[in-house]
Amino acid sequence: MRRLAWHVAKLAEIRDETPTARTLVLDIPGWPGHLAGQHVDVRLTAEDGYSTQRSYSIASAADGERVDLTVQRVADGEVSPYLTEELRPGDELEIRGPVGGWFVWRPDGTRPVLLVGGGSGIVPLMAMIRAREQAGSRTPFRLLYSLREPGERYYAEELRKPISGLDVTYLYTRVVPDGWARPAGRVTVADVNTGGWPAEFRPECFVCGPTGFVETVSDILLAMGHDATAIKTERFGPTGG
């Protein structure tokens, strides 16, 4: 088994996604490449030697030694406030990865794909969307993106543009845009049935978000007859992950 090494990454660019989330564009010399859906460990070390680390999903398709991480600020967190408020272009941090080999999508896949993201769970799913586009894949994708209100949408401009073969459905749990037909509320069987794929199409299903959200969606997919082995999940707790 390949031992993961720590790399020194330099921040090249910052992109604001929402008032509390930023995408960090990192240059990582010696980066071995990654698959869509993998994540990295980020380690910060203070001057007194104290260090702490957190895991963050990769948001970008493989692009040489450049990697995008989208980080949601957690008000009482140890790492995310520094990454989203204090880090500046040219600053360095330690990265280890890529990590994970199960929650991944490979461009040679031919089965339809259903992506279901809750909040910041959109991040690894966006890497899959970008990897599909980069590879020129014609595999049909459907994305169900659940979030509290429109101002919390990640990658809003990118997903607003039509992408051939990708259907996007937004689900709002607290506040909906003016004129929005679906009332605010949590994901339901009807949402997955309308915005997803029929079980007989044998899609690959990727579900990422808070634990309760992931469990609810997984139960719905199983009840609809989807193959349990085709449902891949990634979840995080209150502090992210």
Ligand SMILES: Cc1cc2nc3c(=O)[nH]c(=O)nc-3n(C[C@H](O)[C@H](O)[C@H](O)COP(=O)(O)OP(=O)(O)OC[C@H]3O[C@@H](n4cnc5c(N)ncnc54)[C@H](O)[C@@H]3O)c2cc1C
Given for the second form:
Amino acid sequence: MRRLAWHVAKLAEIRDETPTARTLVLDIPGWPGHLAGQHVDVRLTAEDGYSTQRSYSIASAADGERVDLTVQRVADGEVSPYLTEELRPGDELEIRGPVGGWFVWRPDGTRPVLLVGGGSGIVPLMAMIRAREQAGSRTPFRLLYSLREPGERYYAEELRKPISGLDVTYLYTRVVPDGWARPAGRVTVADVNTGGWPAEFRPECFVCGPTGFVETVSDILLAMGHDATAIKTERFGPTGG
Amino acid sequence: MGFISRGFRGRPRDEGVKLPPGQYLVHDFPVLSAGPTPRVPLDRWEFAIDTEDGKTHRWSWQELMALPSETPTVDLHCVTKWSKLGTAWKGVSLDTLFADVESSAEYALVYSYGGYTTNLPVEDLLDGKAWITYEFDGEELAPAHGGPARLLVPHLYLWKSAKWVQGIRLLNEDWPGFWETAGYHNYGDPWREQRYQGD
Ligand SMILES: Cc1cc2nc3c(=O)[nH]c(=O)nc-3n(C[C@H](O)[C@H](O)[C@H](O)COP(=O)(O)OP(=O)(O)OC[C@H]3O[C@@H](n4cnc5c(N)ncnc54)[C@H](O)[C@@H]3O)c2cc1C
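Please supply the coordinates for the form predicted together with the ligand, as a counterpart to the form predicted on its own shown previously.
First the chain shown before, then all remaining chains and molecules of the complex.
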């Protein structure tokens, strides 16, 4: 069996998404390609040989040897501050992947798709949106994107432009823009009911974000009658219940 | 000279703690699962061992509670890289559950409420290496962590410790489970860093 190899990626470009999150555009010679929703393992090694690994979702659709990751800086984190503050273009990074064959959307899928992301949980969902566009797919997509405030939106420009067949709903939990109808608050049944799909449409549901968020949203989907096997989840979370 | 990440120092190392390669220490308890958390009412809960000859041994919740329990304190290693040390559990040893099971099968497929499966050799379930647990840290096991009961096989990566465990099917041939079919390692020994197929 072929081992998943470690690749040496080179940071080609940095795009700031928010003051605390950036997209790392990587060139990875020998990259085998990936499916939307998969992630990579990143390994950092210090001069004394100490090394540590973390997982990061791929944000981009397959594009040769180019791979985008978007990393949220976690205060006091060991790896994310390095990736978001220290790393600069030209630096190299050890990467292995793609990993994960379950939380993936394939462009030949025909069932409607519901994407529900909390915070950096948007990352693998964005890869699905991009893969859909790249394939010229007409599969109807709906995105529910929960985040604290408008300034924390990732991919803001790209999602502002209307994409045919994609509905985007922002759910702000702390601060809303002026004149915004929905008061700030955590995701509710009403949000999923309004911004999602009826269970009879048998959508594929992808839910990604912190553990508590994923638990809440998947419980709501079950209560609305969605089939448990149609709900795929990815928990980035720090803490569990 | 191996690869060095320019400017990476890492956290100050606690030299006293030895972790499997590629793992880091956490103090909270992260959650990993592929779908929604199933809720299993205790009056309908049941645990089964199905042998290769088609015989089934069953335990209701009351029957499980009536069995002698153990309180293992073990280290957990999740394939998503975190390790949590010294976790305290309460449950029934699989040696107890297997006491009256007649089988010469070498493989086990563990299955869960909600449809999850994972496979491992039968010998990894025996001789004090595995439990059906129902308490964590002195409290009943939360659904997100696999309650009412989960398998605990701490010497393998945590995905082998099936949450919401429903039964164990004994087989003469190895049958890959959910993550094992999705590209993860068939055995999953953290000390040999067997994360993915081919590792
Ligand atoms: C499959 C998978 C995909 C992932 N994809 C992404 C991704 O696309 N983008 C991304 O930014 N992260 C992603 N993560 C999370 C990532 O792997 C790291 O956990 C995260 O970057 C924190 O690492 P760290 O070394 O900076 O913090 P650590 O040193 O590991 O932790 C420091 C402290 O922060 C807490 N903490 C850890 N993670 C978070 C968090 N997400 N939010 C708040 N507090 C936290 C810890 O509990 C700890 O107390 C993913 C995780 C998984 C399992």
